[in-house]
Amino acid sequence: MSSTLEADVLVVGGGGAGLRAAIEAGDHGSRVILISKGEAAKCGASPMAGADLTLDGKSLNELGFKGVVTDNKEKFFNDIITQSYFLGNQKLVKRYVEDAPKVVEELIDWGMRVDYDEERAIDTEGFNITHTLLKKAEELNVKLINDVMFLELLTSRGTVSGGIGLRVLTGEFIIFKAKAVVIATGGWHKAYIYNAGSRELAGDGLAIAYRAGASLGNMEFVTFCCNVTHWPPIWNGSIFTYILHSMVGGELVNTKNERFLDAYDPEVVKIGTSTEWNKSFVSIATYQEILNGNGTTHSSILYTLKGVSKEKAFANVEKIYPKWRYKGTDFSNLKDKLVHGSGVEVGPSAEYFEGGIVIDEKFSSTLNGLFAAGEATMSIFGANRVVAATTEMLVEGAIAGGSAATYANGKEFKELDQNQIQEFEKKIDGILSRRGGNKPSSLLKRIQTETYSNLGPIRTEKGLEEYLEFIENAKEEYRHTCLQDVSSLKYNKELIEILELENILTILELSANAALIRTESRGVHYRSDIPITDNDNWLKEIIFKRDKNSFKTETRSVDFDSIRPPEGKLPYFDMMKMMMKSHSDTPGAH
């Protein structure tokens, strides 16, 4: 190992949750190191976000924006719990609702630009959020170390003592001694061939925490954003088409030029296209159309501007996205396709992961000294996130960072377990000594394709069982993947891919098992072979803990602190309609 660094609190992740955690820990007087897989504030999901910051309308109005004053925190809380299919942690959702105005006001005071406001949100760019947080972290003398991939947690007698990282650009390994660690590494977007997130998000933090002894939960719940561009490859994963459809309308048609949503209950279609439920409903309907053989060769349907006044629509788009540029990408050719072509190929793409590290109200994990925030946690939103992940990362980052600093205060550094370090060195030596195996990139592509097919918007028992067999075979093949060039570890892309693959396979095995265990359809988990939401038997969370080379599974009942769900079993779409009847009259959350 090349060097050892010490910190009271080590924060892993350079996005919004990590930066906010580092700020809070630093503000508590802790010595903080933040490591980022890429450049802090510029990598991960946060800078790519839309980004809206959600809070109740009354609080928004009190901050000087146009929020609806009759939309209070109680209504906001009710909507979140209802739309989470009652799996949301009600105590933590209350904390989200209470803290949202504070963290938003802080950002504005720290210099974040606001582009426009809505009934329950203010809108900006993800980069504006992370850049503002970065400046604040630097003011507090947080030590920022870019281009470090976190590889393992170190523990001493069941308590976190630090971790090991890889300096990506130099190929050197580094040891961190820390009294507390905060994981804020996001989701596992890279596991899906179609995803609307950042390609470096490979579930690293979750898999590392799990290997060290932390529990993971809600791993079956994956939000797919509908109408994301699938083809051509240069636009793959962009939510610009999702935004366009929301802004100007248009039609979604299959390859037979049929408006396939017309086959569904009109009330469901209205709910599923005019509220935040659209991501789930339209993704399910779209993928069903693809399974029926009515999609393109790129697992897509077609987005057209049929029935829309193009001149008026394009003028509206130009106001917000001049010259059709979004996130630095030129979409002017997409405009031409919409005008002259048969449509743009769009479809569901993995966007947000409700599952993650199990945390308590202090955002402490089940492993002493380990905390987590943001998308890396078992989401406070249960089976369906319908409010901003950007606000979530700020609220959770602040809580986790403060809790980690309080935990670390007055504690001594644990002695590092040299046996763990030696085992890690053996693992790396084993990878570097492999010869004649497959490239990790070829295995990854097959994993991404199979994952989208069988652990995507629609799941079945047969598909999940076949997928788990595939994962077992992929785990064996992984053991024979090797670097084609071992002459240097400086920015060795294949070494990074091999290390990521281990994490991806770990996470996908748990996610698929959870999807198989949950014998119902709830929120973003849709089983077409069991299209029933079962409130009698499945108001539970599925929790995994590592057990040597396997895992233990348990279910945990949800604590209904304020709102109790309806009893009984209902067809999935009927339950959706029932949920919406208890939804408030105020505009839906974003």
The other form holds:
Amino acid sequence: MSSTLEADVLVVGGGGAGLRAAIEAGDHGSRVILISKGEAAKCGASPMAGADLTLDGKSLNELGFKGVVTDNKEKFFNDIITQSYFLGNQKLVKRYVEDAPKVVEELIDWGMRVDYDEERAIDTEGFNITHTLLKKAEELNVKLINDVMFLELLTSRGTVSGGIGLRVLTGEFIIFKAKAVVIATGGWHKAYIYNAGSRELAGDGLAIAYRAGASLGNMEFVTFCCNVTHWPPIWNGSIFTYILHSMVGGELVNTKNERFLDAYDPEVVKIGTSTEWNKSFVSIATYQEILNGNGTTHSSILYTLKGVSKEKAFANVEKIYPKWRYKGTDFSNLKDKLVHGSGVEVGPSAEYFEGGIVIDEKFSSTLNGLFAAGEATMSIFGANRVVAATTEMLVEGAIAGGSAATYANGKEFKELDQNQIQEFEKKIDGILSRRGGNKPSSLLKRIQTETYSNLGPIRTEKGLEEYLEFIENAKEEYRHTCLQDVSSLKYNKELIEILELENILTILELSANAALIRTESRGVHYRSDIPITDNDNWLKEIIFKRDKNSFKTETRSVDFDSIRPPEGKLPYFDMMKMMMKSHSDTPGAH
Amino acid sequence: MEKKLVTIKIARNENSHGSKTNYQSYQIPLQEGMSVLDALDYIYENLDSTISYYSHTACKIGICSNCTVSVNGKVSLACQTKVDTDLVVEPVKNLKVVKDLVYLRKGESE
Ligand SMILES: Cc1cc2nc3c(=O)[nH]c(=O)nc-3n(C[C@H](O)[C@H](O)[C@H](O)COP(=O)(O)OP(=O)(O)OC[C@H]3O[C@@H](n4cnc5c(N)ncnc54)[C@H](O)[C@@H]3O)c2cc1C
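Following the display of the form predicted on its own, present the structure of the form predicted together with its partner chain.
In what comes next, the whole complex appears, and the chain from above leads the way.
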């Protein structure tokens, strides 16, 4: 082990949630270290986001934007809860709605640019959000350490005392002594062959928290963004085609050139393609088409601009994305493909993870001294998120950072448990001494492919059971997976991947178990063998806690403090339609 | 149909202090619409997993700039640069190399 660093509050993750937590803790007077697997503000999903920031129309209007004056916090709250299929956390969604105007206004005060506004949102770029936060964090003397992969939490008698990280560039390990730790490590996009996220998002923080004793919940729910480019490789994972379809429309057809959405209820199609409902509806319909054998070899369907007035559409696109440039990608060739060619290959890609660390109203986990924020938490949006995760990361980051600082205040550092450090060293030595096994990249590829097929937009009992067997075998193979080059740990890509694989396997096993246990379809969890939303039996959350080398499962009922769900069982798409129709009179995408 | 092969020549360097750069060449099948980052991934996954290039985090949409390398002498984002011919890939000049294509960002020390 090399160096030891001390902080009152250690924040893990350099995306929006981590940065916002660090700012809040710093503002409370804590000495804060923020470690980030990549470069803070330039890694994670946050800088990649569109990005919209949602809040209720009335508050938006009061901030000087368009907003819908007839909207209000109550309508916004009701819409979020209904669209969560009533699994949303009503207490915390209330807090989201309440705090949203504050965190948005504050960002604007700190210098964030606003590009345009909608009924319930303002739009900027993820990069602007993270860079505004970064500047603020630096002003508050948050110590930022880039390119550190957090590996393990350290605890003393059941309370967090610090953790261990790897400097990925130099291959050195660092020990952290911390009074409180905030996990803000985002999702586990890396587990999916088709995903829209940044490469390092491997569920590390969740697996680490779980190993240390914290509970995880909502693990079965994964949001797939529809119409994400799957092919060619240089565009793979970009959501530009998703945005384009939302903006100017166009046609989604299968390889037989059939408009496969025509098979669904026209009202569901209308709302399901023009609002945030598209993520669940179009992703499921697309994946069904692929399962029917009508997709391309890249798990895609085809997107064309048939039926769209091109001049008008192109003028609109070029106004917002001059020269067809989206973020840093040149899409000028896409124009030809959309108009003259057979279309571009698009499909569902993993985008947002509802599952995560179980938190209370202070965003404290079930482990003493451990807090969590942003996508790494068990989502407050239950089975389906239709409002901004960017606002979520800000609201939650601020609460978690404040709670961690308050918790740390006046506490002494805990003595580190040397046994845990030795255990860790043994684990690393074990990895470095393996010989003759498979390469981590080979195992990862197979995991990614299997996960997309079996734990993707459509699940079945048979698929999940086979998948869990696959995971068992993968865990065994993992124990032999080894590095080809152990001579230097300097930027050793295989070492990083092996360390990630342990976390990915932990998370996937829990996620698949939850998907198997939830014998219904709800929100983004669609079981084609049970296409029914069951409000009699499944208005519950599935929670996991580690139990030696296995886990304990618990189901927890949801509190309906403010609004109550309809009773009974309904076919999934009927329930979807009912939820769609119960939306308030506030127009727009959210 | 036989796929066209291209040669990717990569700077290999273990320590930056004045040591002469070694180059290693790899032949890979050219895929239509492939980026330099895809090519490096192909080499890492299929030919030589000991190469280092900054890729444990990568946005792949041209905003994080962490995959910046020199391609045929030109500073480029690996994720947004198309491969259609033989290439030489090196770390960005005048920055301290950690290993192969990985270097310290401006103002950073080890
Ligand atoms: C392409 C895309 C577009 C999106 N667009 C929108 C949008 O328009 N509106 C919206 O509301 N939401 C959008 N989302 C979702 C939203 O961006 C995310 O939910 C949100 O940014 C998550 O923020 P976060 O800080 O919790 O996590 P992230 O931003 O993902 O940050 C996680 C951080 O943790 C770090 N980390 C991970 N593991 C470790 C480790 N072991 N050690 C140290 N650090 C670690 C990462 O490097 C990163 O810095 C989008 C998502 C994607 C992928």
